[in-house]
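Next up: just one chain, as structure tokens, the form predicted on its own.
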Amino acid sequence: MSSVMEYQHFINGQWTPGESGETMDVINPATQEVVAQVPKGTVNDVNKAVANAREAFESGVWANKSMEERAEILLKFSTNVLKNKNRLAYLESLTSGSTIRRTMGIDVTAVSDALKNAVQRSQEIPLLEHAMCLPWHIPQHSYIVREPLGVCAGIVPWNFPMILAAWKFAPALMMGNSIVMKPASITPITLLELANLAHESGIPAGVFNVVTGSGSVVGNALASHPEIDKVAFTGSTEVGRQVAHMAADGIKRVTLELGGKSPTIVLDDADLDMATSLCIHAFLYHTGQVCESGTRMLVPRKMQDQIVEMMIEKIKKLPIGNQLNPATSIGPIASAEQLETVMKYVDIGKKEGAQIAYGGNRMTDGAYGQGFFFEPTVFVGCNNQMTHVREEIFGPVQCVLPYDDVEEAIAIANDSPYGLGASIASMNATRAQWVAKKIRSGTVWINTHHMLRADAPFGGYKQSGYGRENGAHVLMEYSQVKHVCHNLVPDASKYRYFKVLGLN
């Protein structure tokens, strides 16, 4: 690019300037061309921003609105997104090195859909109940009411900055709720031209904002913030450990959405073409940037040499290269210091005695040396215990692990701190059904990966976190209740419960 692009914060409706004058770079990861610059920011950033929203919040210019109303708005957002289509999709390829082709078909689409979704899905939980009035009690009517949090935070990772963004601000907004997100340092662009438009479609001045910064510091002052009443995380198991420890001195609501390492179980009546498509998918989309990668492979050990060499042929046909290029199937990494990652990795599982069956290098020649490109890397002769297996890597990488029964596998699957994916290949339907049952994970996919839909919740068991985004699941996360009981009584002589306590 010949030029760089230069953001503010979005806050009360407007760009605004940072506070302290500084900036951070944002880079193409395929060339490591500087291709924006956003505000470096600082805790008054984010008082600021959370002083607006709480503002915004308290005079119900939002909240107030009916369902129906803010529906309305959403809806308008949804579609002014997908009329943005091709400016959000070469952002986001842009900055976080995912293919265009994917964020073309995938990624701008799936935000219009939370949206849509948000929308369809208050239809379904009740914002009104009533509770029965028994004739033997005192007179009285109890009903429930659903209402807004008040001022939300939302903490957004690097691998998909639109996709994890929309999954908070959209149940979020469509529950009445004012927010305040915080992009990842090295993607905050895509973020930045959404509230930019969520303000276009007609949603109000301090309701979606949006501050840039290093997670240190604005990550950690909206986690902190007093006048923060929830915080969506989405990241590493570790910084979700921090972020839960912040938000717990000032009780705050928490959705965490952390790490994972899922398992793709290949059953022995698999399709060997569906299974090793699966596996491959499993572990290279986005380049293995992804929290349910599947990147431990369970196989029969009798079929691992089979479909270990099935796979890698089918790998060795898969188009590396620039994220801009439509044929390109595999990106560069987002970062040097993932690159860095995955690189320590991969050094330490050889050094436990693992075996490189395909790849294992950084990519070093003619344009790759320019970026932050890695070679699909596939590990045989691993167990379950070896380090590179049991951490995320997030990178591409597979650990294949052998076994000799289902019972097995399934035990091999389970034998992991995360649970946030799994997938399973078979042609059995009632057998993949009984393994899926017994995978401790929030998500199973049977002869399929990555396959997350709005309608449909998604999180985590044991270490990858908890509470739930997408579905009608996540409204209730962006909302509480509250009884009201109303005695029908008035005449203080009359009631029974007076008289019970000796109060008349």
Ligand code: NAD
Given for the second form:
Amino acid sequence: MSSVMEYQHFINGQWTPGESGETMDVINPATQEVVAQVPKGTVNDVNKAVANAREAFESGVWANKSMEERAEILLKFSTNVLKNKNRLAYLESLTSGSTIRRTMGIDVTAVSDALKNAVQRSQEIPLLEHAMCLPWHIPQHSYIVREPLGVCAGIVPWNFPMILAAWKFAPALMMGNSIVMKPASITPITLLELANLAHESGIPAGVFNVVTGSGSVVGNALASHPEIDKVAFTGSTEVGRQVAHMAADGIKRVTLELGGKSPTIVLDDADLDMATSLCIHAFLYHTGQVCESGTRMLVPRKMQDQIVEMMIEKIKKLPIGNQLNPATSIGPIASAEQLETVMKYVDIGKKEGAQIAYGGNRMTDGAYGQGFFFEPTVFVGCNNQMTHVREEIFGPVQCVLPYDDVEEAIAIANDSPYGLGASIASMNATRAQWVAKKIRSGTVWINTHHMLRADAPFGGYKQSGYGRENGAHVLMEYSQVKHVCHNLVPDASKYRYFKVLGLN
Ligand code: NAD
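Having displayed the form predicted on its own, please output the structure of the form predicted together with nicotinamide-adenine-dinucleotide (NAD).
Time for the whole complex; same chain goes first.
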């Protein structure tokens, strides 16, 4: 596809031009070629989308459908996502730098799974519960119903544009809400495509809207909009904090999926072939641009040299290149800005005294020079107080930290403001699970990393955020409960509760 694709907002079931007529370029990070343009959204564009979402919600066109009716439409949507796999995977790879191998193999299926999970889990949560009427109660029938929240906002980052959006719209829609979403400025088009597919699958107009634009205008307007009942945000801890402040003024519900600096603990009983592949996978999946990337690698001091050597031999064999080539393992960094951030942290690491065992440079030879490619980088000689070890880099940089005993490894692993993920490499199941119990993070993997499942909750401890996505837990985040108390003695002269005021 050589021509520039032109998109509009998706509002009220149709492609809708932006108010200002201004657009933003979307580029391929492997070539810097402009591949698409989207509207630069304004506050009025947000107001329009929110008004339509509110109207759709109040009309009951979606909220009043039965769970079965909504499930049927969401399953059709899920099937349509899979039918459009090639196109969605291509567009996601083209704009986010994700390898086509991954978007074809994982991402599109994960979107479809998020929809299926919302449907399946909805059958496990009580939508109607009856409270017991105890003998000393005045006769009454008390029941508790689970209802939608209203209009939700979903704000997502650029690293997994489709998956992170699906983790929000799938549960929001299943529970009967309307939603207005904002994709990241650099990766907006696959979410627009998904909103259109949702509409074609039977989601009524106004229920699923997407407004493109900057975080400071569109994101801000959504997080502070008086007609938004809930904000679901995935992104940096810094912006998450601002979003929480804005939402607090309107007492909106908020879920925050924020940054991380996850540890990978190699125990001395680990299988080293497994452990070294795990540590590479942990920091190089999506070129290290994953919130729960394993970027602090804790190794027994006496095994450090052997482990680093084995890792480097394996890293050398990984093909780095254009993400659209199915042979590519590691694609470009998603933007010039993110490449700058990675280079800045590598410099800081060197200045603070860590040594580079492998990589450390931007790749500029031949075709690499047109894109944002950076060598996989392994730092040794690190300690847990160094800036590049403590702060999230969001790039292909691994920091090796030696430890002397397991208690020390656990202490270093937990010495972080973040608590999103952690992994343990060990062949001793009991020992690995004992370590898992001691780790303060929302997910712990044993002999794997990045293994997120639609049917298991995902979220952060500490400054990695609050609330959970996926599992049955996420359906609670997009619904609320109402207690209905029905007095069964509707006779003012006999109703004992009125005696309190002397009414009878
Ligand atoms: P970011 O915080 O810069 O942006 C995230 C989204 O917020 C974007 O859509 C952006 O336009 C919007 N935004 C920016 N300023 C805003 C504002 N003032 N008000 C409202 N919205 C605003 O993050 P990013 O650079 O796109 O993504 C990388 C970050 O996301 C990393 O910190 C990473 O750890 C985090 N992340 C977390 C998870 C998770 O599940 N915990 C998953 C992926 C990424």
